[in-house]
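What follows is a single chain, given as structure tokens, in the form predicted on its own.
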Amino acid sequence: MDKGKLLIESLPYIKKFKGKTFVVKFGGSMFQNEILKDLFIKDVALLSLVGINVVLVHGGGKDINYYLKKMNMEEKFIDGYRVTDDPSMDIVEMVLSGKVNKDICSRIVNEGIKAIGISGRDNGLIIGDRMNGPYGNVGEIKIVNTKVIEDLLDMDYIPVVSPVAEDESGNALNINGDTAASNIASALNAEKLILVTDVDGLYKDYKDKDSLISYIDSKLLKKLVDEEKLSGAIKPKAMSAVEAVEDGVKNVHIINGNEAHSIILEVFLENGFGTMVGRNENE
């Protein structure tokens, strides 16, 4: 009976979101847990099967760290961004666009869903400039050319995007995965941007697990970012959420991928699972 009630509760949301576009970004420790990774892929397959257009943007930080260590190369982060010199840029692109991207595509195809892996460098999908500051080849996005994604969606493929871009001279840039997903969602006028991470969402006080924020409007979240009340790896996620909502994405969800089926529970049930960011308090 409980399972039946859950299915009935999800029906209005399945109807509501059929034909809509969701951009989903995932990474973190899920990459290291084969069970969670497979469950996540099944959730993505379910979204596709009920008629939602899914665009998947992935990270791969732990895999990058592993190969940097094998090459005796330093890993360094500032403000949540990976400092990327020329040699480490080669590793970043190799791991993201090669190893990680193809593994994800293979897993989706094994669920009977069509998927194609692309890089932000393919067909000029993402064009950017180097970010000002001590970040090396970390890029800021200038243009997202969505035609290749739209063409794949029209053919019922799930585009799987690695967040590597290039500048106007063709030089590779390392793009924060949340930033890439936010910009792609905005360019596609997506219904939802879903950031799957290692934490349950945003907290009023990270030391108090009962202070999870289930809903916050973009103006208040921007204020928290501007006042430096959010820091570390969560800061780029919060900034990405604000930018996406301000650019027309209806809602952004920040959820914990370490909980099985969190994406399904967040999207299809009345009481969500993580933090939802909207345009105003009444939305």
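Here, rigid core means the biggest group of C-alpha atoms that superpose within 1.5 Å across both forms. Model, not experiment: these values are computed from the prediction. Positions refer to the first chain, counted from 1. First, how it differs from the form predicted together with a further copy of the same chain.
- Here residue 224 counts as shifted, since its C-alpha moves by at least 2 Å between the two forms after the core is aligned.
- A displacement of less than 2 angstroms separates the C-alpha positions of residue 124 between the two forms, with the rigid core held in common.
- A displacement of 2 angstroms or greater separates the C-alpha positions of residue 135 between the two forms, with the rigid core held in common.
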The other form holds:
6 protein chains.
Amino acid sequence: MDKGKLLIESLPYIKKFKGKTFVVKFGGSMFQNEILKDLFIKDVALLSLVGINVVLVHGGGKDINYYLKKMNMEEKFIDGYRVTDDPSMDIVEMVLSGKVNKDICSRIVNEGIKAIGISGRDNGLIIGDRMNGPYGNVGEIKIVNTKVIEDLLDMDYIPVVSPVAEDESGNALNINGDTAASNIASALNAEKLILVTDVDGLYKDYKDKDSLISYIDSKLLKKLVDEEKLSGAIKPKAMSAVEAVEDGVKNVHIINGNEAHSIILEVFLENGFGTMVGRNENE
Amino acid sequence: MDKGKLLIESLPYIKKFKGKTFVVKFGGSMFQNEILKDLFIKDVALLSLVGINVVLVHGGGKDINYYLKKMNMEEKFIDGYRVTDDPSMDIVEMVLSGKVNKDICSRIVNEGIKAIGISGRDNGLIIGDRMNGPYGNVGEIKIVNTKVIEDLLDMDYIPVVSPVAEDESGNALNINGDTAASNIASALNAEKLILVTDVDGLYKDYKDKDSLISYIDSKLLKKLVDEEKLSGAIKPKAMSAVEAVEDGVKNVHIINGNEAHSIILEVFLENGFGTMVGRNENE
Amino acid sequence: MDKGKLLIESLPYIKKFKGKTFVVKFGGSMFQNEILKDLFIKDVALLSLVGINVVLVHGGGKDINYYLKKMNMEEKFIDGYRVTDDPSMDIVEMVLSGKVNKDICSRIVNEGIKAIGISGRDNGLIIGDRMNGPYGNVGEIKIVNTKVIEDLLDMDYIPVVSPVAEDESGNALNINGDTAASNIASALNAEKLILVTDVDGLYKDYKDKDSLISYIDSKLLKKLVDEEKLSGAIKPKAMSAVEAVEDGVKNVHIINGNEAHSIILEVFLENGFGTMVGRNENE
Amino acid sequence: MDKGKLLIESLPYIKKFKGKTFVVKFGGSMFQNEILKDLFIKDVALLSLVGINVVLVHGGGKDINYYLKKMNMEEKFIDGYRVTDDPSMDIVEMVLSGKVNKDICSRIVNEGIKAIGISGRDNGLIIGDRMNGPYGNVGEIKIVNTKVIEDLLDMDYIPVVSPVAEDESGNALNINGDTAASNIASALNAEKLILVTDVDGLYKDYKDKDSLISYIDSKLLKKLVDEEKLSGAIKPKAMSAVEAVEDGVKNVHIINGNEAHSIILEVFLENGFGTMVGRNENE
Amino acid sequence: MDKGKLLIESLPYIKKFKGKTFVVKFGGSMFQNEILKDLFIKDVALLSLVGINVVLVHGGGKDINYYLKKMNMEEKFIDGYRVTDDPSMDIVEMVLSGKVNKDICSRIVNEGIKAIGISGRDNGLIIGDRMNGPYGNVGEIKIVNTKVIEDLLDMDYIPVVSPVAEDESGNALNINGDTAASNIASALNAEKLILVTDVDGLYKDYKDKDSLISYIDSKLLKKLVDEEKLSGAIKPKAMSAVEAVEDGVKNVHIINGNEAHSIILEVFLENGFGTMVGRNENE
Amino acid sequence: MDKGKLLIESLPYIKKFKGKTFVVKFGGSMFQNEILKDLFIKDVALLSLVGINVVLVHGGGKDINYYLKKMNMEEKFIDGYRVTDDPSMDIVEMVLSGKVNKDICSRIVNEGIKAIGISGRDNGLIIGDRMNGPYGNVGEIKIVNTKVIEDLLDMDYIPVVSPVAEDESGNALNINGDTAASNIASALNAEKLILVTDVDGLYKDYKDKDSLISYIDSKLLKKLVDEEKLSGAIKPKAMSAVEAVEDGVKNVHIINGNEAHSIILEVFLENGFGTMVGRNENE
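Hand over the structure of the form predicted together with a further copy of the same chain; the form predicted on its own is what we had up.
The next block holds the full complex; its first chain is the one shown before.
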């Protein structure tokens, strides 16, 4: 009986989110094991089946590192950006768009859901520019042409997007996955951007595990960032969340992919997991 | 976390039943209290929201009795049929199509789901004939014109059907609700006919509460009926189930409406409640 | 030959009204005999066949009285409103939505026209409030959600509407049929509201049978009402006409249902029957 | 009141013919005066307005004669065929497709109905061959490509067709209007072919004005033709009627265009005018 | 290999003009021989095949003259207008709409392209008024109803339009073909109006064959006209070009139909033939 | 003028192939220089623009070799198959689906044509099995699910397909590009399979450069193969051609990608380049 009650608890959320768009960003290497990864894919399939338009954006840092090392290429980071010369850009793209992307796509299709894996270079989805600075082919996003994503969603495909852009001459650019997801969510006027991480969410005080924030508005969050209250690793995610909300995404969620079904629980149950970022309605 | 697991357990069933048609027959007066009735309506809304085409057929015996008594009309049953003279046919139709039907429709709409209440007389849905015998306006079904139901489903309405038919001269006929549901399910080539009752299902031996049948094929069930193994009250429902399966409905379920969420649990979880009747695949 | 001339006389009207919406209000008990009722139904079928979107709203006072009496319930009117306690509300709804509505629907379908009978409670068509005063469940209309009517018209059904509304908690309300029709016509931006009565139309002086008004603008009509020039019975209909025109309905017609084919003659012939109310174009 | 009765008499016919195709052949010069011609156009407009797909095929012999004479070209007939050399073929085509066709089209449009005038040469509608014999550019029909007519009907245009065909090299051919209409009607699987003439119909004995045939089956009619019972002028029309019915047209009507509204009366009233030819159902 | 290069040269133009509308005006009698006429038809077919919406407007002066003469009618021009009494109007219409129009239509269809020949009188395409002056039935254009052209283009037909209009009483009017084409192009908001003539284009100084203008803006062109710099024959074409550009057509081309494939070369190759008129972008 | 003649020469071919499907297989590394590669992409864009449904299948052997070498992986071929252990399978997939595929896609998009790059693993396009033998992850094709390609073509995308399949457990498989293209062409019932190579076509005698075959039927070609008349490198392509024709592809073309515009010339001009393989119509 309790099972039924639980299923019914999801009723208002299914109604509310039917036909809405969720952009979900996750790092494939983030999951502690294959089982968790598989559960996550099933969760995504469920979102899609109940009528939500799901767009997946993935990362792939670990795999990139593995292959760079294998080819005796040096990993180098400046200001948090992976310095990407031409040969390593090739590796970055091949790993992201050729390996990680297709593996995820294959897993979703095995759940009986239609999926196509694309990169930001397909049909001019993400046009960028090389960043100023000594970062090589690291790009910043200039334009997001959502046409290809809208076409795929119209035909009931889950678009799986690898975070590779190109400049106007057609050269591949290495872009940050969270930023890509945030920009795509804004361009699609998405209902939700969901950032799947390996922490439970944002903390008021990152040393105090009891200070997890359940809801915060983007203005307050920006203040927390500015006042350096957030741990280093979560800061860029917090910034992506702030920007997405400011650019029109209704809510951003930061959840823990290593808690089984965290995404489903966050979306469909009254007391979700993780942190939800929203607009300050008083403004 | 268990909550998530539970929700995910429904994944293959949602996938399987998306776009399929379920005809659900229930007696409004069957529920022990308003809370159970409300939960049932929510369950139906959930089925609809996840993409199942739901057709509701209702009964209303208790309400009919109440009004007949109020008007000093005598209740009379012969061979299990309510003998229905012209004045009582008017009461039967008014109660079913005017009161019960509109109340159910209103409740569904309050869940945010589109619904229209019709009777078998709308757009010639059910054409019948007076039965031979001393039963008055009791009818047997000759033709089911599913056009009106298909049109309503096409526009995402739940059709709520009251079991009143008419003969070819346009006179109202009193028909059995289970039979109406079974005929509509066959005519629609439905995936499931779900008969919501006030017992847990069929029993191999109705005196032994431990002998509940989880699955039975229609041929075996017919044998049980012929050998008089079933209790009197459940026999007509068993016969409706047998007929529906023989006429092309994939599965018939007999479940207990007074167990909260029984319909959801039966449809979406691996170990359902109640009794499922299917085709003998060896034939 | 004269027959042909007559048919051709209707040409400009068919052209003019093709695809337009007519809301027709009539009282089933108003017709003096079955033959007139049948002719009226045929007239409605003809309107529908030549491409007019017909919405029927019916009354049912006589039938309600009959059943209230049979159940020993007292009929009581205050200020012209039927005082409607809970038990009599049940009778009102059952008679209107369960009996009268389905009989009309059946007659139309027998003319080969698609029809569905609904009440103001189906899909939230008419949301009202209890009126202030000692009238019980008498309601006044707050919102008309025309979605369900538009959907049915889109699929070529004649919606047959019984004048029962509900409040926001889902309780049935007794509303005036003319007011319901007038409100539905306004909400649909109808071309015409046709009030079928048992008099020939409005009279300048209701004692002088020769003073029948052929055309009047809504402003003048309002003045006639204010100056108490109209007979008591026709006053509320005149008020409904004034309101409908003020709320955007192009013309309101008051015609006599007991003159055979009066509706067809009024709509399709140059010198119609009855009274037409229009906007004062000089304002 | 009788007017209404009359309009209602047309109800079953409107219902029956809605969405069906009528091919109407008439000779513009046939009408005794402009008033009759105008009435005929209004009749056609009415057919179209009530949902019948009307295809008009016209003649134009009188006008052709007038222009031939004006250009001092000799009229010559052999075996009933107008001997058509190249210069006279030009005149035939110009008069039919350029003058008569456009005049008719203009009149229909002035009734508020969409119409396009085409000839058998537009989009390859009628492909023919020169007849064997001394007839010049007189053609017999080989192929009717109804695509262009179906497209125009789909977009609610009345196609007005002038009876000019072309051979496979693109040369214009003079074809008989009745034969063209009959062939188009067969190719469209039309409900009716209506031949508008200047006589009241077929007579059992053409000298006896009381012997007008109201209905005849195609087999019997063929016999009458073979036995030379019909007057010379009507014989080819009778043959066209026989062929059309044999090739799948449901009914052919031969009516008098100089009786006002004869087409409307024949189609919409129980006791039509003229002669109807049908299939012998006993075969 | 050069062949391929040439085909590829057309790529950007095909891309640019796909789905755009070109109105092409030409005089059938203008071509020096049948071969050139045939090549022109093939060119038009190619434009249509690569996705351009082509509307053809034709002239027919030579043929008109031929028939007028044959009927001993006097040709008379005042102020450049053919004085058109009623009998000659009949000839004008018959030749244009009945002969020239159908011949062109037939040739296009023989290239495998769908085409329908209409005149300005079909479905009220061009409504005009008699011009003031002693010109008889010469008309000036008042309204262009593009509905019929849009419908035909929607169904992939090339509309072939003969320049005959009608007044509001339905009388045929003789209108200038260039003006008709220019007005249709404006009403359709066309990408291009292409005027096919028998000269290579406009000349700065019409006596100097080396002064051919490749591009000119409409303002400058107007000035040339006002200053009488253009030869008499080309002046009305220049005025049509100026008006079309001022009324919203993007470009007007004046090309020589007697240079084989001039239209294709002008549209698809970088260095076109003839003169292109455009808007002055600095305004 | 010759330019126009040339463009017009393509008219019948554009007409013939409009809406038909061409599968084009090419090896990106095959082109001798960037200019030729660019011209090829433009040719493909032109095919698409004139209404042909183009599906691109690419190879990538050279790039694979480059990366394998860079990672010190040994290249090993047995029976002509690249022996592919798990680590080299990763490289194969990354290079094909991540690098080559996205580069081609980007180039097409830069021509203004919609394109999406997918692999055989997207939406289950190509399901295969490991081949028997010591070849590792070399696969043979079992099922081609064309749904994803049909969906993309429906929305006017050029699908760019990398020849990577997966087995039923979701493991990537290395498949031959020509075989993939041939199988996709058969499954799509394609009009043409075009194999772009670095030779001019098939030779009757591969040592005699004058013996180029312009047309050959599949039966004769099979005989040539069986009789070992073809050079080693072209043999597998010949076999793919034979199989494609036998499985329903209308024609297979073998052309030289290093001859500029060979594909356009072969498709659109009367005397094409290369070798065309067709069905023996006498069978």
